[in-house]
Every structure is written in structure tokens, then in C-alpha cells.
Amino acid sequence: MEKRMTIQNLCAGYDGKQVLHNISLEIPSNKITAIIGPSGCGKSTLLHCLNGMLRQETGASVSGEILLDGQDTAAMQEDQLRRQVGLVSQTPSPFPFSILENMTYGPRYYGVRNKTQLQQIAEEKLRLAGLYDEVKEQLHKSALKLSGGQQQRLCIARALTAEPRVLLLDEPCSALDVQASAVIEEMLTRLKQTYTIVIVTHNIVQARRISDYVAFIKDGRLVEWGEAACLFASPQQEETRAFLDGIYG
């Protein structure tokens, strides 16, 4: 297993209240790792630690070590870390301008000025997200006119324009219907060939379908982590078994 990220003794909290307690796990390269657990257990907080967002929040505290390909992320500049570890939030958040402008915003920020190159980047990432054929005649129309599922795929495609090594997704299908969720899942399965993906999901069936590795968190503590097929078939911890059986959560 090739490691992309290594998390060691990670603790995090807000305003003196600890949310994560000594989390240690590995994120394998070019795999989908699902983070599951009851509501409020710290799943989203973990994602915000991985790309450095939590360190910027007033009143937040973070300790422990997060390595990206062996490099300590705490020593990386904020822009550099966000570029390497992209985050797509639960609620689709297109910028309030055209689809094309959404797709070229990041590359422009990072210094790309050539219009042909910008067009190529936009098309390539929209194709990766399985969205290009649906919107190629609407690139100059407002992104806010897209459906919820299309907006979510646009946000994922937009995150890919920075060429991240890791893509973090916080409940990407929570507001979508079954059909739109299936499109997202198929897209993520394709994207893992190029990107390392970490997904927080409350949908256990979804995690079973698409994840290669699973981490189960309860009360801010890592209860169990391992290959998805093994963990779902034969969880080693009683707390994991109870959660998967729907006894709580």
C-alpha cells in the first residue's frame, strides 16, 4: 500500500472543547477512503484538519502530525496546502458567475493567463467530472442555473483544476437524489485512478459500494480502520459492528 497521507496522534478542538482524540491512520494513494461514524463524531473536523482549514479558525486548536507524501503539512504555506489537498463541501457552492469562469478561477489565481490553455483546463476537468457534454453549450451561462447534482460535479471539477494530490469530499451526495448520487459515485470511481480521495459519508451503503478503505470514528476517536471489504464483512470492534447494524448513529 502506497501512502499519500499519514495522520499521527491528531487532536483537534474548538474553544477548549476537544473534538478529535489521538487519531492515527493512513490514507492510501489512488484509493477511496471513506470516513464513517455517527453524526457529530468529528468526521468533518478531520477533513478540515487535513487541508489546514481548522488551523485558520478562531478558537480552534490542532496538535499531532499530518504528512503529505512525507512532508509535514504544518510547515507548508496555506495556499500550497490547499492546492495539494482540495476540499469540496457538503452544499454545492458554485461562484455566482458563469460555468467557464468557475472553471478558470483557480488556474487564473495560480498564474495561468493563456486563454487557450484556460479553455483546455476547463474542458479537461469538466470531462473528468462527466459534466462537459451536459454543459458545453452553456459554458457562458450562470453556474447557479445548474441542477444540484450538476453543481456538485462542477465544484468537484473546479477543485481538480488546481491538480490536487488529495481530494476531500464532505457528504457530496447528502442533498442529491438516487440518480444524481449514482452519477457522483461513478465519477469518483473513475477519478481515483488519478487522485487520492477521502469522502465523509453518512450513507453506509454508499461507502460499501465505492470505498477501498474505511475509517470508523465515534466520539472523536478512531475505533477501526482497514480495507473496506474486510471491515464491512467482519468488523473487529463491537462498536463498529453495532454501528453497521444500525443500533446507533
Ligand SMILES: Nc1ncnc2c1ncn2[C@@H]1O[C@H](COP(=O)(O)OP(=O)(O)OP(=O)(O)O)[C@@H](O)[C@H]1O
Second form
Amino acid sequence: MEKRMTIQNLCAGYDGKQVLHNISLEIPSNKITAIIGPSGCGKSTLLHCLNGMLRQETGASVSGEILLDGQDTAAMQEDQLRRQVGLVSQTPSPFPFSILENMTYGPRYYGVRNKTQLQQIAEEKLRLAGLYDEVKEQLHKSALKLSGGQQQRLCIARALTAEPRVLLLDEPCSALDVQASAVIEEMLTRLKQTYTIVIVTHNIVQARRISDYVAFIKDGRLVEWGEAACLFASPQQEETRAFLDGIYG
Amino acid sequence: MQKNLNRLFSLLIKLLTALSVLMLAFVIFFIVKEALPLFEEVSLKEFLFGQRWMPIAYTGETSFGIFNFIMATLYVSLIAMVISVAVGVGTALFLVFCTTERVRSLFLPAIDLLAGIPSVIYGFIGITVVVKLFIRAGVHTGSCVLAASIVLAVMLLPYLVSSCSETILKMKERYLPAAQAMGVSRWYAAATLILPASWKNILLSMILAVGRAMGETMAVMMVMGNANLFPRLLGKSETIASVIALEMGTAVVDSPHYHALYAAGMVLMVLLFVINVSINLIRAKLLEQGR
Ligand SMILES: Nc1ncnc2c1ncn2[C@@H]1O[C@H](COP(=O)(O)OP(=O)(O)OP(=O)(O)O)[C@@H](O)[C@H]1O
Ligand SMILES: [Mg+2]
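Switching from the form predicted alone: structure of the form predicted together with this ligand?
So here's everything in the complex, that chain up top.
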């Protein structure tokens, strides 16, 4: 198993209140790692640590080590880290521009000026996100007029324009129906050929369907993590078992 | 019982609405009625485009041309708007991007307080500070269009700053995390994402500010010199509102002078109406594009 990210003894908190306790975890490359756990246990906080966002927040404290391909992320330049580790947040936030402008916003900032090149990037990433066929006729339409599921996929496609190595997704399907979720799940399994994916989800069934590795967090502590098949079939910890049983009813 | 009470209440509301509409209609009717007799003496074209304002025949003939006043009104308002929108948006950006929540919660109410200062005070400060500065800078009497625009801009600022900060803060919270997650820097996102996203609401604030700018009388009158001249940045001039305020008290009732002042008021009303409608149209167009 090749590791993309290694997290060692990570502690994090807001305003002196510790939220994450001593988390050590590995993120294998080109796999989907699902993070599950009860609401408020610190899943989003963990994602924000991974892309360096928490370090910048006022009042937040982070300690421990996070390595990206063996490189210490604390020593990396912030914007470089963000480009390498993309994040799509819980609520989709398409920019109030056209679909095409949403897709070219990042590349233009990174210095791509050529029109056809920009168009190419947009098309390629929209295809990856499985959105291109739905919107190819209306690339100049406002992104705000897309449906919720389409907006979520647009945001994923937009995150891909930064050419990240790791893609963090915070509950991408929380507001979507079964069908729209299925489209996103199908897309994610396709994306893992190129990217390493970390997904936070409330939906255990979904985690079971798509993930290769699972980490279970409770009250800010990593209870258990490992290959999805093993963990779901025979959880080693009592807490994990209780959580999974609780969900299954 | 409950039903009757409801009916009574809705009747009362309707009555009050009707009353305020009626009052507005009455004001418009009254102004138009008092304005119309003027046009038996001067043509509309002469009135709007004439540059000679000689309401009383001391020597020679009377003449009623308000072109200079119209231009002065537009000019002062335009420059004041440019100054206060630029400063207001800049201040809002600073408050949102460079200060913390605590500083903002201290500053914004303080800025709102400025809105409560009577306009005479602004005019007074205009005379003692702004006009003095212009005299020192070599402008003949110090009173000029630019001085009036500056004073007016300061008067418009509180409202613009508080409404712009509100909009920009909202847009920042909505879009900045997503932009930063792509490695885009704060200030690039501010300029290319958050400002464009706030633009519509800033336009709306501008509509309300324009109304205030064009109708503001006292402070402008105190620093603009009040001479019937075509407005120049460093020259004296006089707005429609100033003419009305200065001359209405001495105009003989039912004289052409009296009717001319009403007609000038009517022109001011039409100007404001046209400007508000066109800014609204622009805004609707922007909304339609979904930008
Ligand atoms: N910006 C913040 N400031 C202070 N405390 C915060 C902040 N964000 C999160 N917290 C606290 O950190 C803890 C973990 O929050 P987090 O958002 O990581 O939970 P989560 O596992 O993502 O929950 P959910 O599944 O409901 O999204 C919570 O107790 C929350 O109150
Ligand atoms: Mg969360």
C-alpha cells in the first residue's frame, strides 16, 4: 500500500477547547478513504487540518505532523498545500458566474491565459465530474441555476482544476436524493484512478459501497481504521461495533 | 369575533395604505398644479435649457432658465457619488478583510451614528474646514462644486459603508473558503470574486444614496457659493434644491417666480425618478444574467 498522506499524533482545537486528540492515520494513494463518526466528533475539523485551513483560522490550534508524499505540510507554502489538497465543503458554493467562468477561475489565477487552453481544462474536468454532457450546451449559463446535485459536481470539477493530488470531500451527498448520490458515487470511483480521495459521510451504507479504507472517529479520537471490507465485516473495537449496529438498527 | 377583528384590522391597514398613496398623489398634484401656470409665460425648452435666471424684473425682462441649476445638481451628485462609493467600498473592504469581528462590532455602530448628525453641522464643518482648505489651496473664495461634493460625499458615507460592509461580509463568508481551498489568495478573491458578487447590492445602496444626494439642500447650499453659473469643479454654482430653499420665502405668491420655483421642484422630482428607474433597470439586467 502506497501512502499519500501520513498523519501523526494530530491534535487540534478551537479557542483552547481540544477537538481532535492524538490522531494517527494513513491515507493510501488512489484509494477512497471514508471518515465516519457521530455528528460533532471532529470529521470536518480533520479535513480542515489536512489542507492547512485550520492553521490559518484565528483561535484554532494544531499540533502533530501531517506529511504529504513524505513532505511536512507545515513547512509547505499555504497556497501550494491548498492546491495539492483540494477541499469541497459541505454546502456547494458555486461562484455567481457562468459555469465556464467557475471552471476557469482557478486556472486563470494560476496563470493560464490562452482561451482554448482554458476551455480545454474546463471541458476535461467537467467530463471527469460527469457533468459535461448535461451542461455542454449551456456553459455560459449562470452556475447558480444548476440543480443541487449538479452544483455539487461543478464544485468537485472546479476543485479538480487546481490539479490536486488529494481531494477532500465533506459530506458531498448530504443534501442529495438517492439518484443524485449514485451519480456522485459513480464519479468518485472513477476519479480514484487519478486522485486520492478522502470522503466524510454520515451514510454508512454509502461508505460501505464506495470506500476502500475506513476510519471511525468518536469524540475526537480515532477508534479504529483499516480496510473497509475487514472493518465493516468484523470491527475490532466495541465502540465501532455499537456505532455500526446503531446505524443498521 | 376573531373574524370580525381580522376584518377590521385588514380594513385599517388598507385605509392607511390608501392614505399614504393619496398623500403622495396630492403632493405631486399640488406641485404640478402650481408649476403649470409658468408655462403660459415661458416655453418648456426655454425653462429647461435657458441659462439666464432673472425672476424679478429689476432691470429689463424677467427670464427663467434653470439649465445651470440642473447641471449643478447632477454634477455635484455625480462627483459626490463617485467619491463616496470609492471611499465607502474601500472602507467596507478594509473592515471586512483587515479587521476582526470585534473591531467591526465597535466600528459599524459608530459609523451609523454619523448618519444622525444634522446636515447644518455638516455644512458648518464644510465652511470651517473644507472651504478654508480650498482657499489655502488658491481657489478664489473657497466655495465651489468640489467642496460641496466632498461634504456631500461625507454625508453619504455612513449609509454606504454600513450597507456595503454588510453585503461584502456576506459574500466573503459565502465564497472565500471555496476560493481559498483552491489556493487563491485573499486579495485576488476579494477583487475578482467577492466584489463582483457584491456589485448588485452595492448598486441598490447607490440608488438610495443618489436620492439623498440630489435632495440634500442645507449643507450643499452652505459651501457651494450659490451663483447661477455652469458648474465647474473649482467654480461656484447652485443646485435646484438651493434655489428653491433660498428664494421660496421671498417669492410673491402666484407670481411667475413662485410658479417657476415649483416647476424647478417638479424637474428635480422627474430627474430623481428617471435616475432611480434606470439604475433599477441596470440592476434587473444584471440579476437576469445571474452575475
Ligand atoms: N469554527 C469553530 N470554532 C469553534 N468550535 C468549532 C468550530 N468548528 C467546529 N467546532 C467544534 O468542533 C467540534 C467538531 O466539529 P466538526 O465540524 O469537526 O464536527 P463534524 O464531525 O464535522 O460534525 P458534522 O458531522 O455534524 O458535520 C464541535 O464540537 C464543534 O462545536
Ligand atoms: Mg462536518
